[in-house]
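A single chain, nothing else alongside it, follows as structure tokens in the form predicted alone.
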Amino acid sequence: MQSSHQEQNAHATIPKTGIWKWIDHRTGIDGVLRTALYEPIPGGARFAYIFGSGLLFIFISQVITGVFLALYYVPSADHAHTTVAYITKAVTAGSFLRSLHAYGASAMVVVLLMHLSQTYIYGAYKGRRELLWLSGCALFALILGMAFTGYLLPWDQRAYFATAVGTNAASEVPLIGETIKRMMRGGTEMGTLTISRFFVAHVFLIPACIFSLLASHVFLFRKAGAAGPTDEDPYEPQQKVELFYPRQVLMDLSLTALLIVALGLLCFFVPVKLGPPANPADAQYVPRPEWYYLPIFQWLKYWHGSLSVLGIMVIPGVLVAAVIALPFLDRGAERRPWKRPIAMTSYGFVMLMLVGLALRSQYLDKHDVGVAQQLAKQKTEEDAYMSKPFEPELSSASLAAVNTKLADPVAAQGKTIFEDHSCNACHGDGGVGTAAAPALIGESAKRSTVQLQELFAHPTAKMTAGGMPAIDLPPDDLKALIAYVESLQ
């Protein structure tokens, strides 16, 4: 009786009236919805099957937030950080939007790992699902590629040095490593060409591949059908089916609702921070990747010299090949986890290794005094940068106006002293600021002449740590230098 009722539902149509009837006659959307909603699920709906829909939701969210972020972003070493700072500090809800995109990347990796784990544990790769598994593995690699290419785009200290480590790791590949590194960077050093290439990959190339593979993945899933519970036959399902709608739809929507609430609260209360602009000359910075790359980061530390080929190419290559070829290696019909001890032991070992490497990396950071102090300093610098208001870049016209000959001869003399003592090497021409030192424009509104004189003679501890020396000049030269700084409006 239940099966007959489900068959009737499967062939039922949504009532066609008014505008819906007009749209359906021109698009056939009614048939598409019936095909999507009335997918038979052997053994019935289960919460174990919700991760695929969760991934689709996060991917759509990433596309939407990415489009809005791209409206403001300029992919160049000169403007990338400034545009991200503008999004974070000046655009209405910009910090929330950027946080949603950043946390969405982590959420996608988490849900993807859960989806792959569920597929592996349930043996859902068995049967005629080889191509489905292969497309899923390719999607996994593309999503990691999206996370890697997007990490550089803010062009702050964290992004720059973490990506430098990642591209340097590529150079360890025998024979072609250096070529790969140069292709990724657009040269030997990281700069505008690097950002441009990462931006094109992140916004155009990889998403296009994901869209294509996602369509193929859904098609292959519909072709093979749902695998069902672990005691179901992977080739000829025998258990009573339940349609995808309504129970499985409601279960999938429950994960979507949970993701919306969790990501919303996280973005509101713990927004993603933006650090100071990238300064390639900072030899003290300690780079650390995102959490999902920590196991790889720690793994690379153990392989040097002649062993690097074994640790970077051979072992990971064998592991990746085994994962990709899994449906061809495990051809048995048995899907119950407790009846597959080798498969489950291998899965547990790999997961423990990944978690253990990540925890080991964090443990070493906390117990190495020098590294811990530097990481704490970097966090303080991030917090200090986030607390500052947005400072727009000066246009070329404004910079030209700053650098024109000053009407006040004393200030003009101070400009000469400023340049002769190489103050512009850190503070920039016209005092516009650089990654090494802040802008001097508008200092007269913050400090009096006496305060500036005292500050020049006795820099703060933070200024000294940044390389600012005490200024010891004759009184007339010091007066001229202060006059020049006060003229920078």
Ligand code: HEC
Contents of the next structure:
Amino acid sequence: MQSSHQEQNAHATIPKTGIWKWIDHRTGIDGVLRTALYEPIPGGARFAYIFGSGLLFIFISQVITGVFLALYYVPSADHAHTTVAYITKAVTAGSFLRSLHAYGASAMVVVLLMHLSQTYIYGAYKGRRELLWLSGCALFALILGMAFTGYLLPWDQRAYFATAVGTNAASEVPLIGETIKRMMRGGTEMGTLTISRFFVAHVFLIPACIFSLLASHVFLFRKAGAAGPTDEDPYEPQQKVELFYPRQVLMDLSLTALLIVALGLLCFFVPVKLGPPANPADAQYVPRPEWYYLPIFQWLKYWHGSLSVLGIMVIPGVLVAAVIALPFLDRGAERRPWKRPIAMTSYGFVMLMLVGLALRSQYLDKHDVGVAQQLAKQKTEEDAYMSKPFEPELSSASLAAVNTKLADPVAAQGKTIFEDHSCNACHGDGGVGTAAAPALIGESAKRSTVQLQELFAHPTAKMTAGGMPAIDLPPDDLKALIAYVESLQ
Ligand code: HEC
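Moving from the form predicted alone to the form predicted in complex with heme C:
Now the complete complex, all chains and molecules, led by this one.
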């Protein structure tokens, strides 16, 4: 039953004059705002209800920061890392922006868990709210999908190897596993096709689904009405209502303010790092997922061989099905947690399992000397890469292209000699280096012309061991070859 004060509030008319009156005539905006703000909340405003709008705020922030990142980002194996490095190291406030987006994703998962827990503990899924719950479940899956697809995009070591593990896990699914993996990667290996698939999912497909589901979620919420406290009837609310505006709005805004301050401080003082570019040939790298995927990561370690179907399909499948079907399984009107022992015990058990698995994974990493050392080394490499100034990384193809544009005719002649003598067989086209021999780029900074002549006449033991023949050329050819090697920048 509404208090007379709130009655007045709901029907009070703001005097409409001038431009506002004109806009309202054309759009009916006044009524829309009124409907949005004067939503009745049985039992009154509470801090327990702030998480939904907190999620909406982070989502909007992710969209805005994401659009700015996309202004610079190029989704290809040759350019992804260097464009993210540019954002992180060269763009004004770029590191802050990227950190906001990356930490925003973590904040989203945290607030999502709070929102889900509140709904669950308050029994707010009861009372004809099945579709509201289902749209929430779908949104949950989509957010995890955003986190998974976004993680690969920087294409550094961490991103590459974590996604290699993630996509490999999909191949454990019986029968169709390999197909799923190949569809995600755009082939058997990870490369540009993988990046563009993840990019399209991250920027177009999943956000489009989120927008429409979010709209249905809010619509279904307003249709069903706020559930109110746990002693409220989920079907026919009895308690005195308070309107959403102003007190609940202020409570919601307090979470928003907290998020702004916390994320701002974190991004300013602990910016998100970028590691060295992905090197698929690195066999030593120990991949680790983002914290919210740690429980799954640890869980998958326990299931091998014939039992893997149980651990990878059956148990998670049953759990997910139970979560989705919750409002159909648990149909009682009772919402007080202490009167719902099964629901509360299951919730506690699942949460404990998740936290336990994540902690176990951290514990194992600390206590396995080899792994701990490698992880420390990876961290050092990341820090070293971060402290270097921005340097454009050119792909071997574009380097070769740059190097073929030789202005100096002597050097151009040298290029022909370089190729005729198969120097490119080991040193690569344009001297970019291969597994067989180092890059020759920047040689002029290391050695003088005389030193190069000397080196070619008397190759080092390592060069001989690497199969590099001694160079015996007429003086003009030698001069041209050296001019070419010196032109490689
Ligand atoms: C069979 C493979 C092979 C071929 C062919 C070859 N090289 Fe090399 N080259 C090497 C290896 C291996 C090294 C380096 C060994 C080391 O110091 O680690 C080397 C080193 C060099 C270096 C010194 C690089 C440095 O930074 O230390 C130069 C310059 C060089 N090669 C030029 C040439 C030229 C010019 C040709 C063609 C006439 C040529 N190489 C052909 C394998 C080859």
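These numbers come from a predicted model, not from an experiment. Numbering follows the first chain given and starts at 1. Just so we're on the same page, rigid core means the largest C-alpha set that superposes within 1.5 Å between forms.
- request: Indicate whether residue 453 shows a C-alpha shift of 2 Å or more between these two forms, with the rigid core used for the fit.
  value: Passes the 2 Å threshold, so yes.
- prompt: Once the two forms are fit on the core, has residue 463 moved its CA by at least 2 Å between these two forms?
  reply: It does, since the residue 463 C-alpha is displaced 2 Å or more between these two forms after the core fit.
field: Residue shift check between these two forms, rigid core fit, residue 441 Cα at least 2 Å
entry: Passes the 2 Å threshold, so yes.
message: Once both forms are fitted on the core, what is the Cα shift for residue 429 between these two forms in Å?
response: Here residue 429 registers a C-alpha shift of 5.7 Å.
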